[in-house]
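Just the one chain here, laid out as structure tokens, in the form predicted on its own.
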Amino acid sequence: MSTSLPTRFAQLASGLAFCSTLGLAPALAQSKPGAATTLTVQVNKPGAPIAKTMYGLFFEDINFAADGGLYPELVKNKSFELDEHLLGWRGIRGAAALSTYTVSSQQPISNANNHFLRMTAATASPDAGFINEGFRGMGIKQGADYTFSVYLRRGPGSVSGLNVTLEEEGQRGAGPEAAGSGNVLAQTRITGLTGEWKKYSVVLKSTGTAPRARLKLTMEGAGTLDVDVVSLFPKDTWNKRENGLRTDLVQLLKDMNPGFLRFPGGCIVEGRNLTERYQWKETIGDVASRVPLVNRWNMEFKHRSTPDYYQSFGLGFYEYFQLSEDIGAEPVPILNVGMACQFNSAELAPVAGSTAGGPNAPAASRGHNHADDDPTLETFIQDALDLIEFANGPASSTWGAKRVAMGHPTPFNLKYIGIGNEQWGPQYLERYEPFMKAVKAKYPTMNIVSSAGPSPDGELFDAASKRLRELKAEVIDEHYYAKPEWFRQNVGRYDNYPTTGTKIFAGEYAAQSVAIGSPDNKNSWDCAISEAAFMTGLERNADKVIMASYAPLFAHVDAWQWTPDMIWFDNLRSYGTPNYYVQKMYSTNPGTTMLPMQRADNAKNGQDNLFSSAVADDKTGEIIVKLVNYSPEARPVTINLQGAKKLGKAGKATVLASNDLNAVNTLDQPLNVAPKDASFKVSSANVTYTLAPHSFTVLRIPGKR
């Protein structure tokens, strides 16, 4: 997600479920609809190639998408480095069994990790300790293994060990300070403590499943014990990596066959002020040394304030590049252009010859040692150059060596880099130009993604688009959040865009069922089918649009800030929305070449609520036709495959449909609106098919151009 505030909302707000069965072709053929609409696909007059990056993913750490979501560390505030040092931690029974406890910085593990918990008990007690609540609890699975690790240092007294207990939360209403209120899922004891910092690690196997478990640590014996870097990490991660990602969520992404992964956002890139901006260099290297930062979405919405929302950066730039590689997507990192979020402080880094500061620039402090608390534009430019070296440089280079040291000797082959998130106005353009020139001077083949701002039209949008085209920007990023009807009405948005020069990235879009930023928005079928209709216009203009992604990507059902979102999850389960299945049907059927398509009555795409596009897949020897019937009636179509060769006798239909435009998917009904596959006959170059009411259909027809 990118921007959010009421100003943005005002800007943009102006702006047969399957005929008795889902056997599709046979069942639908038995209906008695009116005359068929003829659609001619000019197979023998192919258009431009479809970019491999056409359909992709936009990731931002909003809605607990990273910590508590894709990044499966179960301990919140594991190193006590947050501004509120004990956030996520509670003393057992109010810490009554401890004579003292404090977060200290006396002889820490390192300068980067310089806070730890010191507990002292005058007498031994089974309640002498703390509980960590996790991220809205901890999702624990029966029989699964979890690696518990911790740094310990024994102080004065006779502390002989640390008892580690993983337990259910217990009865609803039992506070996290309660002891013994839930069933024990796993337990162990750590001994061999010394007077120096030492890391201890053990594997816990759970005897039960719990969606909201918690971790309890208690001292054995009396005296003082120092505790730091407390981690509980599932063994079951994607590719079994030690610092890996949550498997079910990555699988949902990989199943989409995405062309790219844009990261890390979104307004996360900008920060509310420049001190809180996302700095990629602080997200690589040793995980225990990555300094956390407040999440800029934590208090953005009064209706969903989340003061405990921080970024641990366990999921950092190295992991984003790894994820891109794992799911076969081009990495598209977006970097700060020297501007904080213009909906917040609008703080600016000075361009050479100017002074820093926006109209409300604060004297912000991150609360930690910081690489550069008063950066100029040159700082941001150098960060970009260093990132490209980190991704693509040899082991002999400074930043390439850091990538190699983290375990990836070969380059990530970075081809795209974004300059700014969705900034607007002359402040952006005056920073973009020197930024772009510096990147191009050192890396002339790098494709730069630029920003047209948060709105899809208007004076600022027009001015930015015009200037960026003059500067020969490779890609302009356009964003639009609007009501479902906007998407159906704007299916021809790119019909008259230039076919040469700068290309378009539809970088953030999603239909809003109620209003932009409303907590009542739903991932309804109406929103999803409207997006499917709009995407036929993207595909018809694939010579102008080379990237597109829905936003936001993830949301935790108990910790969201923004709706709608493409994939929802709790601590154990996840599901794709109808919007997810629309995106997946496009991204798994992208084709390789555009095919011109027109109606026999010369009607425009979308007229009479019929939307369509077509591509050839030269790899499989198929013609792919996408059809949206935004109508409550079944609709017959005849598809004239003009000039097609070697037609097969049967095609494959994938249909996503519901008679209820308000239908949604849920954790308990994840497939309420989901695609169904069936075959249909192909007897000639005139293929007949009947579209289900309120449906999105993908037809794959064997045939070459």
The other form holds:
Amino acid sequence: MSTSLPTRFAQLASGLAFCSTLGLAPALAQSKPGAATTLTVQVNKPGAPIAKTMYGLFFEDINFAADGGLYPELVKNKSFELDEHLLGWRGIRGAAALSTYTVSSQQPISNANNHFLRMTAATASPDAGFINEGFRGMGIKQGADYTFSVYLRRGPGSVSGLNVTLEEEGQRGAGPEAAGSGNVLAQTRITGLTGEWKKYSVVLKSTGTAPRARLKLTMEGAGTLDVDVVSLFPKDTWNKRENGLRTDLVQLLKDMNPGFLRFPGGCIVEGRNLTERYQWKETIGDVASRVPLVNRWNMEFKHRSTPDYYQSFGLGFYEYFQLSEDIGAEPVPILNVGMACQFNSAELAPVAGSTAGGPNAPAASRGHNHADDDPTLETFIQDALDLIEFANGPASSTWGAKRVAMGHPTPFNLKYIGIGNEQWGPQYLERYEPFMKAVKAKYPTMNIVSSAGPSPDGELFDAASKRLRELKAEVIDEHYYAKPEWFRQNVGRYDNYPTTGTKIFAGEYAAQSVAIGSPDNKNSWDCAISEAAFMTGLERNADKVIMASYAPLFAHVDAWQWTPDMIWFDNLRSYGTPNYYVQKMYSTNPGTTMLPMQRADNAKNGQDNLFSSAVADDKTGEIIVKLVNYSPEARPVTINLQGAKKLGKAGKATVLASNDLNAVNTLDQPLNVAPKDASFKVSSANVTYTLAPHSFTVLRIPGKR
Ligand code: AHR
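Structure of the form predicted together with ligand AHR, given the form predicted on its own:
Okay, now the whole complex, with that chain kicking things off.
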């Protein structure tokens, strides 16, 4: 029986509350109020280099992050291939004479795209047609250009054209069948129809701005018209690409200077069952031929049910690699290890030599278009090997040739792949080992990310970590979704991890203001500052932790399932949360070399709410100090830069602060909690600075080691 995520996550949350951690004892000595705390940075005793991958991004198609978000196609269900073929479409007044749609295997556009809308009007009517609602409407900007394209085939009768209207939402209360008469934003007419499928394309310029526009298609004349692959795509995309991404959202990512991009998830990699797993090969090639798949998050949370949530795969693996390249991030694809989500069906692909079947054997075909081959572990391994060839192989290789054909002759230079998302138990280890060995046999230098499961401690976590270290795993992916105090109390989590061998990827984390899975979780300043505090512990252990990413990344304000999330958006606007700014302050100040840092009073990092870490930036010749003051009082500190050379006269402080721990950012107040820059004097190797109440501060001090 499947267990829902909320239930599992509620269990997880309560488990975490009982964790006795590596953290702090509850009663801690307070420094004398008002006296400056001295922190020593041993500039002359540098530690290990900091991995270029240190601070990165976790992308998953949850909360309408892809369709309706980063992927700016405005038409929902453009090819009529969803299980509910007319989802997103509705007939309008005059459509009574229309037969709704035909599922035809006779002369569809392609075998992969074999459903289309057949409109038949017995008599001509100006309103005989259909409306597409978009993804909670369509965000349209005044003066902007949108490419409308469609495949049309004229049938019997005398249909002479298709009228295309982009309009604001009509008046409410006019009934679902009403055409509505919202303001027209753009209009065109397509003529020259033939009896064969033909693609038509035209650019529409909008005369107005509307956050919730819609697209109306009406027939001119009586008869039959076949319609497929209806697309309305903004011209203004990242790098002006035809199938490009939403510019404001990519800009927010690029501004972070991310070290890596993890994709496509997340549980979406696994699927609720193996048939619904993410299959990268189904997401490349001609966009019109990519077959959509249900999104596993659609009905996961009863309190945020989104039955209309599918994956069009317009944003597929090629686009993920391209995005990584665009924003300067190492691509880190996470692949299915032959296991469906263990919070759901927990289906398993059989391992060679073990008995197939059993309660968790994959179900037979579920009648979906996707290749449904009762896969064995070998299928998954082959997919991984083929992916590496797709990313890195020469044009002469089978999969490298597909990348080249899509327009990227040079390799993507893939160096990391994840085997399994958030898997646990012996079933994972049993599959991971042969999988890892097969990848290593063919690609010995590939870095493999393995999973420690959904919980950051406990028996399963310990067993997985032990075995993965025995197997000489390069990187173990640890996840923690917990209360803000957990983050502050666990700042020392990595202090005793081994410095040699396996490294850590803090692959998914976020402070939960209420509980995991709660719809009341907020991206509050309390959560963000607690993450900032915890991250000083990551930075102090950058010889063990080489990658870290907040999760999830994106959420549509009208279509989310999971909160908190780093970046929120509607159809036109977007903003970074306080958590975004914390991540950005780390990822834009990563440094190159660890520097040891201690308090003169020998207090532990985090004691009496003061958290700190330091790195050198050997490229710019600066010492970077990160300081979190989780107290309602201002706090003076003296930073003693031991052995620093060539100190400059002034430093730069970036401060993120709010007196209100419940403060959040919103679409209307996107910068309520946002960093502010200032300069400060550096007159000696003892730098004095006063930390604001409840603040996260990054100091960049010119000086060499
Ligand atoms: O980030 C949301 C989900 O949390 C991810 O999909 C999964 O890996 C984790 O359980």
